[in-house]
Amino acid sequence: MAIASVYQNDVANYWNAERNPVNLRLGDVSGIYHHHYGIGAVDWSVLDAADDAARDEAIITELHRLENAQARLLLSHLGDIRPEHRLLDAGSGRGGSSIMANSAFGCRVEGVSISQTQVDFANDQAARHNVADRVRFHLKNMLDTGFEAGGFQAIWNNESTMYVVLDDLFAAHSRLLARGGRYVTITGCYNDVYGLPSRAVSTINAHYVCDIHSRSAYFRAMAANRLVPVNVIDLTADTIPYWELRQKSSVTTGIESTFLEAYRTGGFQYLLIAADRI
């Protein structure tokens, strides 16, 4: 069953209702479709265009090369994958990272969601890529996919994973890595060094009904469920950016101002951490 909770139907009801443009417009630049942040230095010339449309055009072009780096920054983190290996995307959303995966790899790549409208749009994707023989989304549960143990050479979750209890996904995650697979996250935490989550971390939580974990927590999860982290990255500062060119665009959401202050103020990080399982 995937949806295994009143809370997990509320995420997949609001997931199922989402035709947000800063996801759509940002995939129809390139036919890749998301749903995460972007990172890297801005191109600032973008607001220099002759007239108002063409501004937000490159504006959105900028931000969608900026959500590319990102995806391409965590596959990069994934080990020496083949293309008889096979990948799981936790929360994969409308399938813009299976579908780099694959073309990065040429591996098999299977994505899980618990929203029927990203699965079937995922699907569609894959078909108009022509990878659908590779590239495969399905209604499930990242915490019980049902698929074998040790099944896959890597997982990642992209933004994912405030929405589950940690040590149930890792646990899940565990089970499906083979011995010595990688698993990489990226994904925003907050800073406990300041104690409790801060009222801009609260508004990002209320704003996408969600439950954003502190960092600790990730690696208290790993290392009890067999997951050694290799590589932690500090992503805050390049970020940032992309933050501050998605507020002067025309897909603004309202939470761009809480972002920048939650990072800014320290009480917020945005990491990637690649751990392998032993």
Ligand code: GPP
Contents of the next structure:
Amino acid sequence: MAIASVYQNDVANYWNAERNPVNLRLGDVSGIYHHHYGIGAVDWSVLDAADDAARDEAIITELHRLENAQARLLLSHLGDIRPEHRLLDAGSGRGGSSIMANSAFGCRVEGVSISQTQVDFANDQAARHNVADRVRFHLKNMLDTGFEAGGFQAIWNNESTMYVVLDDLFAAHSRLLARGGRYVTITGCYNDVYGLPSRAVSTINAHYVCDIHSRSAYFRAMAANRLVPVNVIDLTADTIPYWELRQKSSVTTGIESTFLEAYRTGGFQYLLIAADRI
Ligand code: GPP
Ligand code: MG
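Next, report the structure of the form predicted together with the named molecule; the form predicted alone has already been given.
Up next: the whole complex, starting with the chain shown before.
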């Protein structure tokens, strides 16, 4: 059973129903569909396009470039991945990161999601990209995949850790990773220098049906599960331009000003954490 709780059923319902243009129109640009945000400097000349339609198209293309850059950064932290390795994309969404990983490394990738709609969409994408024999998406719970212990050289969560209890997640990942394997997450976390999460963080939680963890919770749960950080990168300043451009786009969802407030006030951080499985 992929869905093990009332909460997980709520999450699956959200993703089974989700059709946001900010995800589908961006994915249409290159046929790589993501469920994460973007990083890097914006080319603000996109705002100077000749007419409204051209400007709209240029903004969408630019936002998609930034989300691809985010996925590329994550993949660049997976270590020395070879074609014979197997990777796990935990919370694989519409499959973009997995398909990019196969393209970068030539390896097998398993993606898991508790949304049947996402799994079907992602498998269809793998077929369209002619990689269905190497990249497969499964209706599985990332806390209990049933995959064999030690079978993965690397595992990542691209903005999906806020849907699970971290101790349960890292216990599961630790079991699945080969010794010396790599775990990478890009995530939003609240900054416990300021104590409990701000109202903006609570608004983000309500918007996505998620539960953003504190920064310290990641390191505590990793240390308890044989995952030793090798790289921690604060991407907060790098993701703010994505949100500034998104706020000016035709594909806003209403959460843009909340993210900008959360990041600018310092109470919320966008982090990459890479860890070795010892
Ligand atoms: C973005 O997905 C990620 C999440 C919903 C998880 C929450 C992430 C945090 C960093 C708090 P999406 O691409 O489907 O979101 P949107 O539709 O807003 O683009
Ligand atoms: Mg998105």
